[in-house]
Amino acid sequence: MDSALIPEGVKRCPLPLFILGVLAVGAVLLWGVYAMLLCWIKGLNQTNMNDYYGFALWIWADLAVIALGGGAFFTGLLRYLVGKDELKNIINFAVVIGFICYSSALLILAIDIGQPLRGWFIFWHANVHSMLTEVAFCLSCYFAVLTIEFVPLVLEQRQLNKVTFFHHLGHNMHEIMAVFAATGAFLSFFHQGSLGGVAGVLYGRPFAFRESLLVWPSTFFLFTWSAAACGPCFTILVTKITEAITRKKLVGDPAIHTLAKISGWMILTYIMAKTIDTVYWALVTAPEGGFTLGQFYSHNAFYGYWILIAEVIVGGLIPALILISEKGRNNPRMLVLAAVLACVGISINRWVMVLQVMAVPVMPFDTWQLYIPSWQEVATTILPVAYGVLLIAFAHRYLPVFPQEKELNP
């Protein structure tokens, strides 16, 4: 039965070994589900949120997975609209990763609401003056687009593809996929940007507040740019991890190197824009509000200057230089190192914009506030990781995710 579901011409690990792995990851998943149910049944008193930290650890995870999932819309944009044909060998996996990231983001938001049965309020009683309303609408719509992009891959499953209706439906959906790629890029531009815009308009939080470009604060563009730059690195990293676990070459080098090169230049230009933005904020915006740069960093070791260096240089400039170098991206270890650093860099950026914003004292009587998440927050933050591992495992085993697998593993 199991062998009949596996794509033709490829080999998979024995079923008992696969089940053992699923059970191990499933135990982690159940731990997260238990914590999630505690938050829903007993309330958000299960978290360590307080008057200072209105955003829990999972909101950082939410913004991080949305940024890392940016590889789906940007790879689709390059494949279907720019015409990078070599990316056809990795676009399926990019969609799977994007689907995981965005469904995880919606799951995290459902936990954050505390009362998920009222989740529809945001659509029915929309606050049209809030950027988060735009985020919620675009996020939901883009997840629908990702689902539509994911469906043809499911319909190509070996047994489903034998059904004539499903076969033709999947084929026809592939033919119009450029429309959904363009729609996804449009929606991503606004929800990624608005997430950054939320931080940039916080007048009472001078660490995050930025001047406007057109009608948006500069963080609007930096968030979109960084997601498009670092999202492909996450796609490359997960591909390499999958190859290491399966001990197979799954995607050809041309696709990986094209994605890595474009990502490298995107990261480099993003870091240049980020540096200009930071310098202007430090020399003009913050002083006009009565603050000096030292007040945002030097009085607290946990949020010292090292975090700025880690984000901009270690997690930005270094991976960018590696990826734009042909020698760097052709070296497998350097390629993986660059992908890891880029993912860490973008995660630090979201950490800073979510949690350091609230840690910095803004009143004369305030002090630095440190945040230690509860175990329920940690478990619910790990929950999407376990879910993602399981979905990738099942997709790799039963769906034709990697069109080059048979060719690369004769």
Given for the second form:
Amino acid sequence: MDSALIPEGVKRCPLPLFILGVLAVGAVLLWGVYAMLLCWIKGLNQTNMNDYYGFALWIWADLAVIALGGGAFFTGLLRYLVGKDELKNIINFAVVIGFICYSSALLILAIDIGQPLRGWFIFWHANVHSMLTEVAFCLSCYFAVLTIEFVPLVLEQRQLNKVTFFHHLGHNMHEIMAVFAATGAFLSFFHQGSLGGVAGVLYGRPFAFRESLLVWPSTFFLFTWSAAACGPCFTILVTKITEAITRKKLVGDPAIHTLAKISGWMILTYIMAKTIDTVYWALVTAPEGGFTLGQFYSHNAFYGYWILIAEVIVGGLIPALILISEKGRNNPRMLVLAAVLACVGISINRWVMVLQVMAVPVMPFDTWQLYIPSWQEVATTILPVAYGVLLIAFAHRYLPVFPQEKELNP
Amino acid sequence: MSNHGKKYGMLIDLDKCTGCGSCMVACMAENNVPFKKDESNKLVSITWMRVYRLTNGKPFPDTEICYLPRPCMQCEGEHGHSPCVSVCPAVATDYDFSTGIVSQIPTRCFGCRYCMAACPYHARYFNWYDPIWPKGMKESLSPHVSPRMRGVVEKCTFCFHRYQQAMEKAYYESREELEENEYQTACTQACPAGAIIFGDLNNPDHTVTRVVGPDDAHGGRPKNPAVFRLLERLGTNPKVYYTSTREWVRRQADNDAARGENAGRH
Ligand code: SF4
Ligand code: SF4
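Right, the form predicted alone is done; let's see the coordinates for the form predicted in complex with its partner chain.
What follows is the whole complex; the chain from before opens it.
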């Protein structure tokens, strides 16, 4: 029925089946929207956050999606600036994923402040010393850049592309995409970094506080680095999931393997830097605040050393080793395993930097604070996932996201 | 008017504090601190002044108790920035260099709660709920302090409106300086045990400065061994000082786990 809208020469599932899938995911989306409206209308009392736990589940989700969305800027950087030509086959999809992640991040922030109508204060009364101001500015600008990168893809939609103006607009935008890729990489460096800085400058919270390199805390660089390293793994992972669902090969191996190899080396170097940072913090920074490392990982029901091992070894070193070895990344199962572990690793890192920071008691007579999210928090955290699934479903069905699809599925 | 260079601070004598909670009540009444429907969850209750209960951790009959009132420490930070001030993206909280007080502008706060994450003393409170005023109470709210709405952060301001009132009066009487007791916080006045002393740490004639020691009032570690501040090692440079003759109390002021003290106390 909708065959006139589907890119030429490719096959898609029957429309009723597609609609059924969309309705199922749409129901989850609506559940999230309902929870979101509750948070806006009734207030953040709908969450289980409190005065000790002012940052909680969805702030973690926010940081995690931004990190995972890092595949967009890094793939763009490799494709347009470094000249890795084979990545042209995955860049469109990387941009779609990045667009989803960043629009989700902005949505979560709008929910998080509980008063979205006052959100503009951050721009109007901007405090240039605050890391959050930098995050807000760079995030908004980068989202604009991602939108600009996404538009040509929409304009290439079969019917839209028949309109001469759209055709030329899309073509010309493609021509100058390197400029936007460079701008995106620059903005990403700062907002990923300032998100790391958000935690790193908290000198009242020794678990998060890091010494500064230049004017930034070391977490500034670690966040950018880790997003560039693990973002591509998320792109690979979502590509593989999309391939599994559509039962089609959508991206050729050279693009995937190039991305995987670079990602592997990036993760390895990141983990080395992260280890050095952790050792310095454990031996110097934390003791200066009167803490020992053990204090951050004991006397509570949840945060043990396991979390450090899970982040650095399981979610860092292991995927890095798999991806840098040719045998590892050529084995489809190992490749997916490595991508999953890398995504888990970076998510744990963001979890730790948001939730464990809040949980650790700082005053000597204080106690650990653990919290369990309310259903509203869970629903609003799942909301972006449902939205992402829908956007990918529509993009895959109607937009020429995968330039190799025809040749790979004759 | 030369009101430059004042630095208001507080000294709380923990040997005198009985934990009666008068300071908490006075603070709430003075500053229009709102109520909510269910006050049982203390993690979302607003208590600008909060009294902690400390113990020496020993079993009966050697158990000792100490009550520690905790207002906002009005941190000065190492670079003139308290932990909360430098992080606020909207300058909704600011350090006033003419009084040393960290102000809070609720109408400019948009509720990101970054300042709460930054404050190690948990001195900041978010309005999770719409304020509720029990019947008749609305009429008796203080006209000097604006009530806060849902979704913004609030905290102790050393009753800054009282400072403004005192300054207005002094100005009206053609004076530039305040007498020591002209500006006092509500908790200082309400404490029946006289455990709280409040004054200008930059004024050597004020009692608080005499006890704390003028040098200490300028950011150094108190030389008086009984005087201490909370979490000094973090560099927050609080302007609230405590005094106690009990060593176990003083030891709980700072995280000295790295030196083998206070280890495993959580
Ligand atoms: S919650 Fe309000 S005062 Fe606190 S950092 Fe955010 S805008 Fe500033
Ligand atoms: S005690 Fe907390 S709220 Fe008060 S100035 Fe210090 S950091 Fe800010």
